[in-house]
Each structure stands twice: as C-alpha cells, then as structure tokens.
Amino acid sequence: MSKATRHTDTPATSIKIFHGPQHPGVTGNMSMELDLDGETIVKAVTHVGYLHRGFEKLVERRTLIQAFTIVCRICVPEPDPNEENFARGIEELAGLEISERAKFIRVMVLELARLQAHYLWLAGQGGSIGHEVVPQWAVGERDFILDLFEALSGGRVYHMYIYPGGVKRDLPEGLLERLSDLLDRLEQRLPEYDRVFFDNAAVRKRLQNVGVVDADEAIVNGYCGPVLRGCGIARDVRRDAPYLVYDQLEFDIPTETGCDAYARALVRRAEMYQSIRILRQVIARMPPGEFQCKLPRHHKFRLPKAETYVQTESARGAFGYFMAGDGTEYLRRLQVRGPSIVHGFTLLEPLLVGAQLSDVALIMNSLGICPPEIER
C-alpha cells in the first residue's frame, strides 16, 4: 500500500463531494468520490463508467479492417500506441513482415505522438496549479505537432495511419524538412520552459512531496511509465522489449528518485528532449522503399489460430495487447492492459488519502490516467 492508508475510517464529521466528471481538473470522464475532513481527504473513491464505450467486444465483431478504425479511440489524447499494437499484433498472427521504411515512419509517429501528449500533460499540470502562462504556450507548440499529422494522415487528432502491413501512405513531399524545421523550435524554446516552469519555485513547492509513490510498491503493483520512472527505476518497453527499429537508435532512459509529482514532472521534461533526439535520427536515416506491404484482399484476411502479446511504450507507460485470432476475419479475444488500469484505481485511490483538496487535480494528471483505457 502506499504511505496512505487505503481503507481510512471517515470521520463522523466529513463532507462527501464528487470531483467529475464535469470538472476541468479530470483527467478525462471518470469522477472521484472524495470524503474530506476540512480539506484533507481521508477516503477516496474512483468511479468510471460515463463512457460506456467496449472497445474490446466492438473490435471482436468487426472484421480486422473494420476494426483498426476503433481501437485509437482507446485513449484520445494519445491514439497511436493503439493503432501501432493492433497492427503489430495482427502482423504477428498473420506472419506479415513489414519494411524497413516502415518501421522508421511508425517510429516517427509515435515519438510525435510522446511529445504531443506531454505537452499536453504540461499544459494540465500548469492548470492544476494555477499557472497561466504554460497551458498556453504548451497547446500552441502542440498545434504545431498536430499540423504534421494534419499534413500526414489528414487528422489531427485521430490518425488511424499505422495499418496492417505498414502504414495507410507515405510521407508527403516536404514533411520531414518541416518536422526538421518544429523539431529545431522546440528544442530552442525547452529552456523557455524549465526558467518558467520546472525551475520555478512556486511550482516545486506544489510539487514536490505530493503524491509520493513507494519504490518498491511501483514494482509489486505494475506501475509504470513516468510513475516508474520517477522513482528511480529506468523500465521502458523500447529498451528492454525492442520493437519496430528502436534497437538502432540512441537514447536514454531518464530517471528521477523524488518518487513525487515533481520528480514525474522532470521525468516527462526529460523525455521531451529524449523524444526530438530520436525524431532527428529518424530524418538522418530515413530508408527508400514501400510503405505498405501486400495484404490479403480484405474478405479472405483470416488470422490462424494463434495468440499473442504485443507491447508499446506510451508517454503514460506500457500499453500492451493481448490478441487471440480463431481462423476468421474475426479476433476471437482483445484485451488491452493501458497504464490507466493501475494508475487510475491502485495506486490513486491511497495516493489521495491525507492529500490536500487543491492537489487532486495536480496528482491525477501526474498519474498519467486516461479514463476509455480503463472502461473499455
């Protein structure tokens, strides 16, 4: 358990509120049941169920195709982890091999996808604490990455690019001097931030020591990602699972030891940088070839009777996919295990016992939790 203690009597004089589903300090549409004594909290409850989605039995009675337009709507804010695991999943259960390009333009997509996300987790954790200046700044340099994946998919937020056998088309003329060209933005404007932000005393002071995370809890109860991360301990998907070209670049695994707000805070401004690196070896050695490798004709895609496990390194943590195929157009079984799982109920629920009322929000967007991830 953590420092908290999760089954807390409530005091004979506590308040009962609901924070959410209608609050701007949500991470999405999920509600917390909080008893308060003044504005300490001394019980905490997470309550999904206002999506009502079931993506998992959507995608099972949908034809593969069909389904590959569902899955992104796993977690909004960050799509692409989803599509990238069920076209990999399906590539495995039908033994398709896909090219080398490929596999350099999904890695491009998804770091875009990690800056994107943390840019807005920085944009809601300056919220969370009432810091004006940041939101603006981080959604504006968001749109910006939104406009390369306008320019490549045609949407901007969802992409459903990354398909079986590769991805939907290649690289529109110019994109790659255009991303060169934000990459070096970006890159020019990260000390803007850490001046504003991440070295600003009154933010540390709101951060720090709030929502201390126990190490050795972190490991027993699966969490990951930045929450991992930012108790010391360098876990990440990309490094120790290798997938796509991952093994053939460069980059580091930041690590924090804080095991607080703060210290995830630094985690994800780390990986920031760790992101555009990886996104200028990509330009470097993006390879000629096809995009999309031959598929089946969409009524005789069959998958044999197989399983297996994919997993992908979100900007929250591991997302992986369990995909059952049974000899049909059809998967027999989906399951999706999203950091949100743990995040959101074991480890928030204790995390928010002896919490302050103003720190709710500042330590949910820490957590990283995307609500569809969990009712799904």
Contents of the next structure:
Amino acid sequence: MSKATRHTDTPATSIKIFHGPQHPGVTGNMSMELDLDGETIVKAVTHVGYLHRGFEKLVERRTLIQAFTIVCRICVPEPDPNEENFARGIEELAGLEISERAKFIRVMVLELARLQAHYLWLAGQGGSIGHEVVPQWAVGERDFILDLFEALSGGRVYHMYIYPGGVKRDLPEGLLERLSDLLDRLEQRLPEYDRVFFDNAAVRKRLQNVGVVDADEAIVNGYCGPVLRGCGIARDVRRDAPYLVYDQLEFDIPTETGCDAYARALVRRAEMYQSIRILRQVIARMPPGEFQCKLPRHHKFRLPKAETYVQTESARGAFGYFMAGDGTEYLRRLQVRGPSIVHGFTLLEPLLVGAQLSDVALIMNSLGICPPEIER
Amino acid sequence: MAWTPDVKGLIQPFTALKSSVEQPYTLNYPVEKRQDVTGYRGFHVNSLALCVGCGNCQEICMNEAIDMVEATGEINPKNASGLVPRIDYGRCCWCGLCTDVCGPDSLRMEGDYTYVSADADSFLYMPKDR
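Let me have the form predicted together with the partner chain next, following on from the form predicted on its own.
In what comes next, the whole complex appears, and the chain from above leads the way.
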C-alpha cells in the first residue's frame, strides 16, 4: 500500500483511528488521526486544540508583573525556561542589569528543571514501551528535585520564581548543601538506569531504528534540542548564544549519530550528567550579593517602544520568545516559539508514516512534544 | 540476518530486583506526615491586627480572585475601609503576588493545602486570622 501525506487521500482499505487526545505519548492533550493498514500507519495527521488557553493574548491584557505568573503555564513538564525567557526579555527591553548571584541562581533553577524534565521524559519513555520499573524510579527521583524547588520557591511544579530583575527569593539556608547531597545521590543512581534501561536488550530493540529523523533536513526544518543532537549536530543555545553565566561554565554538548529514538535517549542520558556537572560548578561558585534589583511599582512599570527575541535551551530544545513593548505597562505582543511546534507537525507526521501503531507513543515521547506550547 | 544475543543486556536488567528488599522512600501516611516547608505557597492567612484594608492585593491579582469584604471581628484601627481580602479559590493560581505587595505583611501563605467541604460557596475563602 502506498504512503499517504497529510494532503492526500488514503486507500479505501485503511482503518482510521484517533490516538488520543489522552495517551501516554505526550504530557498534555493532543490527538493523532491515524490511517492504518493492519498495524502499519499509512497517514498521520496531528490534531491540536484541546488545550488552547490563549496565553499570548492573556499576557497582552495584564501588566508585566501580573503576566509573569502566566508564562510558566505554557509548559507543564519544564516551566522555568518560560520564566527565564519572559524575565530576560523584559530586562533587555527595560535595560535592567541583574546581579551575578541572580544569574547563578537562575542557572541552578534552569539546570534542575532540565534534570527533572529528563527524569519525567524517562518515565514517559519507559511507560510507552511497557517498562514498569524505570518510570517508578524516575518519578521518585524527580520528586526529590521537586522537594528542592518547594523549599526554594514555595511551589513544586510551577515555581514562579525567575522574576524580571532577578529571582523572587534568596536561597534558603542549607539549600546548596541539600542540592549537593542530592546530586551525589542522583549521580550514584544513574548507572542503575543504564543497567535497567539504556543497556537493556529489550529497550534497545524497541528504540533502535524507530523514529529515524533525516539528519539532512534537521537544520532546514528547524529541529532542535535532543532531536538535533541525536542527528550528530552539536547545537545548543547555551553554547551558541550564551545567556546568564553559561559562558563561564564548563560543559559538553553530547551528540549521537543514530538519528533514532535510542540516539535521542542516549543524548538525554548524557545531558543529565552534564546538568549535574553544571550544578556542581554553580554550587562551588555561588557569589554573594543581591538577588533582585529595584523595580518600579507594578502599574508604573513601562517598557519602551522596542522589540526583542530571547532564547533559552530547554530540555526539549530552543525555546524562543519574541516580545514587543509599546511604551505602556503592557506588552504589545508576545510570541512563543517552543520546540514542539516543529517537532509536533513538520517532523511527527512524516515520521509516523510507516511506523507501527505500538510505536506512536514511543516516537512522540522521544521527540519531547508538549502540546501546550503548540497552542499557546 | 543472524541474531546475536545481547547476553549482558538480557541479564543486567534483573539487577533491579535488589530494590525489592530496600525500604520504601514513601511516607507511611497518615502515621507519618510530611514536614512543613518554610515559605510554601499554601492557603492564605491574614493577620487582622495588621491588615490596613488598602486593597493592593485585590489590585494586583491577575485572576481577579480577591474581593475586599466587610471584616468580622477585631480589626486594625488603621483599617479605615473596614475591608479585608476574601479569596476565590476557584480562581486563585497561588502565584503569591498578593502577598508580595502586602505593605504591612499581614497577608501571607502558609503550609496548609488540604480543604474539604460539601459547600461549593466555601471556596470563597476567608483567610484565617493568624
């Protein structure tokens, strides 16, 4: 049977099913309209719209300080890159200079967020192939990280901590020691994940040669994050356009050349080690000083008529915000460019054609698709 | 295609079995309870002896979850309006902006986060006086 594209009809013998909107492949609600020939997919069309909350428009109607509490909700598994983008965009537009301490604290939050997002991905990837041990472990380890977030910001998932002009609170006493102990524990545990998951013959059988991305199209189509690095291309915003203090920190950009789901899994595994390495440097070099600069009162905080584009490397790839001020206390325009927009449409639809039905959740999870950032 | 068995990859995963003799990491609820976290963004409390009824919390709330209502009980003599915040927990997103702008630091968030009631109107929550 010939393969169909989004714009062509499928043969009359195919069966159409809806995969989702609730399913283990993604954190959020997104469905795939699949045409099947037996177990093989001949056509896949993405359907979004189950989560649209109009974030970009909501932000335009709220003052800058009020809007800061909305942006973190654009991505549930990893809200902090949104907060960082929003805060850094406002700082660039308003000409605010943040302290060294605030920069280090932000790097700490972003790397912890990356680490917990990778654990959540590990749980999802394990769940999507019927592996029952690793998801339990990964969610458990993630909870230890969330405990730290709770002590730091008062919230476990949505932190609302990275604030224009710095961060909302200073580090509580003993947090860096707790973080150091946790990193020791996590690093000690990671080889167990290798034995049970990454080197597991059954896992390799399921992940290898599944969801193979064409490396030649990767740059042209705008893939990013582990998808791009899984194609052997070492692109990372932290290295290519350093922000905060990433240019002062030592870390590697891990790459794999397999282009398949297993390569992306190995990239994420290596990134977990790199995040731990960065966090250790942050603990050793955390400077004293102010954590927040002086801001105007919230209804007098106005941005000049200017625009900017800021980027942060999230666990799933480059996360960009276009922000434009118009001289008032509101943003004239906020445009969110999350990695899932490309991965969820341009990449996923052709990638699923020819795949098996049982691999759909696996492939979606491996691409790290997060529907809320598609329909923001 | 010849199949070469990955013996190591087949045997190694069974090392997870050693976890079955480890103690659980979870708490034995309700015998054991979580320690309170300082600075947790749970339910609001409002010290009526400090609240001046200025309405800053109502003004900054981006969800319009806060109404200023007539206070009952003894209030701060400087509270000229006689109003105190009441929070609609159907709208609140626990961002904590209201506590940030509170001048006399009367409105705070504390560790309580469980609430059960058969009356849906009680979601219009009057912060405890603490």
